[in-house]
Each structure stands twice: as structure tokens, then as C-alpha cells.
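Next comes just one chain, in C-alpha cells: the form predicted on its own.
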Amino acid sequence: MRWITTLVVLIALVIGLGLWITRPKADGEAMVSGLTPDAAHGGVVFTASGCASCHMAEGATGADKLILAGGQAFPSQFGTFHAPNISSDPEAGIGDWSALDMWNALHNGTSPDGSHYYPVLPYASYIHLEPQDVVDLHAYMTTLPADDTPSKPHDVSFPFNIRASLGGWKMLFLREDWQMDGDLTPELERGRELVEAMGHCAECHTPRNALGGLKSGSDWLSGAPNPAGRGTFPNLVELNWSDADLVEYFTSGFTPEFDSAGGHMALVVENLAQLPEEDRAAVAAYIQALPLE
């Protein structure tokens, strides 16, 4: 019987050590202190990041898209996730968040109460945002309407409903390294910022492994199945369009074949069209530089 007791103690120690190692990470106030908020730039970050596209109510149009009441469903092989209310309501939304709370959510995937967020919040991409970007985004979002619609709970079953396990996922897949690196031109640096960070394009256009981690290298932006089970997201590496074709698509949604963007991509185009043309050109330049080694 003594060996059973020893085994139980060892298992408990291993589990405890694992939970401690993979505990939610949170940065301190020094990360954002001394930064002056620029809400105007925060609006650009908000638009480029597609915040409203996921967090507006289902079917919202016009100005109602800025009422970030949440509720849209995102099916996946791990369960169905529901976009939460991130309006400025202090109870139903995130109106009581500080800029540091937002930084920890987007950079570390950690909630203000110290728990792991599911990576359906694309913090694996947002980890590349600069502290100033997040401070500015926070300042802009405080200007948006409040809504008291309660967030819907995620429909995720065992074992994926054990949030503590997400610490292990982060250890495996949460990286600050850029996919495109090296001596880049200013245009490519801006394109990288828009594609890999704000626009989180890889979240849809890059295949994943069995644990839901994004693949890299030659697989980056090479197309992926739709987790909702309907069709696939296209391969951007083999997209033989000119720079002008890409910029036009990001502006109007029309392809060189006279087709048009549909589904969620129509919302992405709507966001890109609000950015300066040089930003759309920078995204085009990034895509033209693919594939990565």
C-alpha cells in the first residue's frame, strides 16, 4: 500500500508542478505605463484587427456594427465558441478594463481574473501588437457604445473545457517570433504587421496540427479547411494575382475573375477598404513575397 501512496503523491506533485509552470501569465503595469493613448490610431488598429467583424451582434448593419454585444457562433472541432460582449458596458462588457487588462488579454491570452482565454481569441497573432497599439486600441474602444447583453457561454465539452490545459497549448504554440523575418523594406514591415498581427490572416488561411496550433514555414498561409465544415480558405501562396489585383480586391472585394468576396471575407474587405491605400498595398506586397522558407 505504501507504493500506492507514494505514486499518488508523485502524480499530485507532477500535476501541481505542471499547473504552476503553465499558469496564466500576466505582465505588470510597467508594460503600458508612460504611453500616451491615441484613440485615432486606436481606431485604425480596431479596424485592421477586425474586432467588430467578430464581436458585433449577428446580422448587425451600419452603425450597429460598433455595438460589440457579441453572440456570433464559431464552430470548430473542439466545440462551438461564442464571441463575448466586449462593449464599453462595465458589467456585461469590458468597460471596467484597464489598458493593462487589454494588453494581457491580447498578448498573453490571460483574463483580468487570471484565467486562460481560449485561442479563438487570436492572441497567437495579437501577441505581435506593440504596447502602444494596445493602449491606443483601449482608448478607442472606450468611446464605443455600451450594451448590457450577457455573453453566451462557450459550448465546449470535456476535456477541452479544462482551461488549465491551455497553459500547455501556449507553451507549445504561443510565440513572439515573426513568420516573415530578415531585412525587410518598410512596406513589407507594415504588411507583416497587418497580416501576421492585426489582420490575423493566418488564423483562417494556415492549416493547423491536431492540437490546433498553426503550422509554419511552407505551410504558412497555404490554405486550410473551414473549421465550421463548409469549404476551405484559399491558398494565398499560389494566388497568382498582381499587386493591382490584390489592392483592388482589398478595396472593392472584386477578383480578377469578376467574382466577389463572400462570407466572413466580405467583412475583412470592408475593414481593409477603410485603411489607407498604402496599407492595402503593404498587405499585397507581403502576399507577393510568399512562400516563406
The other form holds:
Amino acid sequence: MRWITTLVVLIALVIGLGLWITRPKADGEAMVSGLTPDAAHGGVVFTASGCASCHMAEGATGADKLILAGGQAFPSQFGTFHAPNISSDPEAGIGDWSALDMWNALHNGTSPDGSHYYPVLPYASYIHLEPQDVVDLHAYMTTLPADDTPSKPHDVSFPFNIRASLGGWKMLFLREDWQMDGDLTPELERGRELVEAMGHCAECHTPRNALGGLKSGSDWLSGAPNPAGRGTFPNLVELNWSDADLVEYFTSGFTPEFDSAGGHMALVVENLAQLPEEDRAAVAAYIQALPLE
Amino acid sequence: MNATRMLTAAATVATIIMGPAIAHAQEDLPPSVAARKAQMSLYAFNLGQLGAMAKGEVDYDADAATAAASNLVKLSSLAAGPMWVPGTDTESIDGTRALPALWENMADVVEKATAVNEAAVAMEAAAGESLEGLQGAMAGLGQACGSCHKAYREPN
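Next, give the form predicted in complex with its partner chain, keeping in mind that what was shown is the form predicted on its own.
Following is the full complex, with the preceding chain placed first.
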């Protein structure tokens, strides 16, 4: 009987060690202290990051897009996720969050109560945001309306419903390094910030491995199947559009054939259209610089 | 071989080569679906005239821009009902991307179609004024087209 006890204790130790190594990471106050919030710049971060596109109510338009009541469903091979309420309501939303809470959510994928978020919140992209961007974003979001719609739980089945397992996912796939590196022009640096960090383009346009990690190198932004069912997200490496074609698409949503953007990309275009002209040109420059090595 | 026989032979060869392509292009679509696709093609063609100027691919020409914009106004004024008969959605037939939701939300569809007409009228006013005006009006048109495609067209 003693060997059984020993085995159980050993297994418990191994599991415990694994959980400890992959425990949710959170940074301390020093990360954001001393930064002065600029809510106006936070509005640009908010638009470029597409927060409203997922967190507004399904089909919201105009000013209603700023009511971040949540509820949209995102089907995937792991189950269906529901965007939570991130309005300024302190109970139903995130009105009681500090700037540091927001930093830990977006940079570390860790909630204020210290658990892992699913990477459907694209922290694998938002990890590249600067602390100042997050402080500004936090200041801006406190100015948005409160809404008391309760968040819907995710509909995710075993074993993916065990959030502790996400620590392993983060260990495998969460990286602070940029995909496009080397000596970049200021325009490409801005393009990289908009594409890889805020715009989180790769979350849809890059194929994933079996565990849901993004592929890199020449696979980066090379298109992927739509997890919601039929259709695919286009391959941006082989797009062959001119700079003017890309900028026109980001401004009006018209393709070179004068078809118009549909689905979630129509929402992305609505966001890009609100950014300064130079930002749209910077995103175009980044796409023209593909493929990566 | 006289001229008539040569022409007949040429026509036969052409039919053999082109026949399958023509048949494939028509795909046995219901006339209503073929008609609305033709309308979309005309939109795209006229938007292309304006877009080429907006992008700087061709020189700005106030008359040509106004003509293209006027075509958009006319296209967006067509009585559209017969082109959108029930039973021509993605669930019922092949060869369309029009979702069933379009027929379930007709009031909203009409509102969105009206917005397309308004955006075309705005383009007609702007296109002949200046290149900057034309460029500015493209975004409004794109949003009007996109709002229907976003809601009622199956993604690719």
C-alpha cells in the first residue's frame, strides 16, 4: 500500500509544480505608475485595437457601438466564447478596474482575480502594447457609457474548460517578440504596431497549429480557415494589391474589383477609416513588406 | 470551300470552344438572381471609374466622374423587388450569397438600400466639384454598400 501513497503524492507534486510554473502572471504597480493618462490618445488605441467590434452588442451601429455590453458569440474548435461586458459599469462591466488591471488583462492574459483569460481575448497580440497605450486606453474607456447587461458564460467543453491549462498554452505561444524584426523605417514600425499589436490582424489571417498557436515566418498572415464555419480569411502575403488599393480598402471598404468588405472585416474597415491617413498607409506598407522570413 | 461554308465551320468551332464557357457562366441561375448580379456588376463598373480617379490611377475628369456618379444614382433607384424574390437565398439555391436573414428583415434592407441611394446622390454632387470631394464621398458609398453586405451576405 505504501507505494500507492508514494505514487499519489508524486503525481500531486508534479501537477502542483506544473500549475505553479504556469500560474497566471501579473505585474505590479511599478509597470504603470508615473504614467500620465491621455484619454484622447486612448481613443485612438481603442479604435485601432477594435475593442468595440467584439464587445458591442451584435449588430450595433453608430453611437451604440460604444456601449460595450458584450454578448457576441465566437465559435471555435474549442467551443463557443461570448464576449463579456467591458462597459464602465462597476458591477456588470469593468468600471472598477485600475489601469494596472487592464495592463495585466491585455499583456499577461490575467484577470484581476488572478485567473487565466482564454486567448480569444487577443492578448497574444495586445502583449505588444506599451504601458502608456494601456494607461491611455483605460482613461478613455472610463468615459464610455455604463451598461448593466450581465456577461454570458463561455460554452467550452472539457478539457478546454479548465482554465489552469491555459498556463501551458501561454508558455508555448505567448511571446513578447515582434514577428517583423530588424531595422524598420518609422512607417513600418507604426505599421507593425497597428498590425501585430492593436489591429491583431494575425488572429484571423494567420493559420494556427493543432493547439491554437499562431504559425510564424512565411505562414504569418498567409490566410486561414474561418473557425465559425464556411469560408476562409484571405491570404495577405499573396494579395498583390497596390498601395493605393490597400489604402482605398481601409478607407471605403472597396476592393480593387469594387466589391465591398463584408463580415467582421467590414467592422475592421470602419475602425481603420477613423484613423489618420498616415496610419492606413503604414498598415499598407507593412502588408507590402510580407512575407516574413 | 465557299465563304458560307467557311463561316459555318468557324461558327461551329467557336460554338464548340465557347459553348461550355457560356453555359458555365449562366449556371442556370434564376433570372432574378442573374439580374441582381448584373446590377451589382454595373455598380462595380461605375465605382471603378470613380475609384481609379480617387486612387490617382487616371487623371481626374469632372464630366466622366459626374457621369459615373449619375449612373450610381440611377442604379440605386431601380425598383428592386422582382430581383429579390423569396426562395433565392443561400439555403434555397446555389450561386448566391444572399442570406435568408435578408428576407426576414425587409424594413432594415429597405433602409440600407435608401442609404446607398443617398450616398450615390452625395457622390453625384461631389464628383464634379473636385478630386478631394470625390475621394471624400467614396467612404460614404463604401459604408453604405458594406452595411448591407456585412449583415446579409455570406462571407467568402
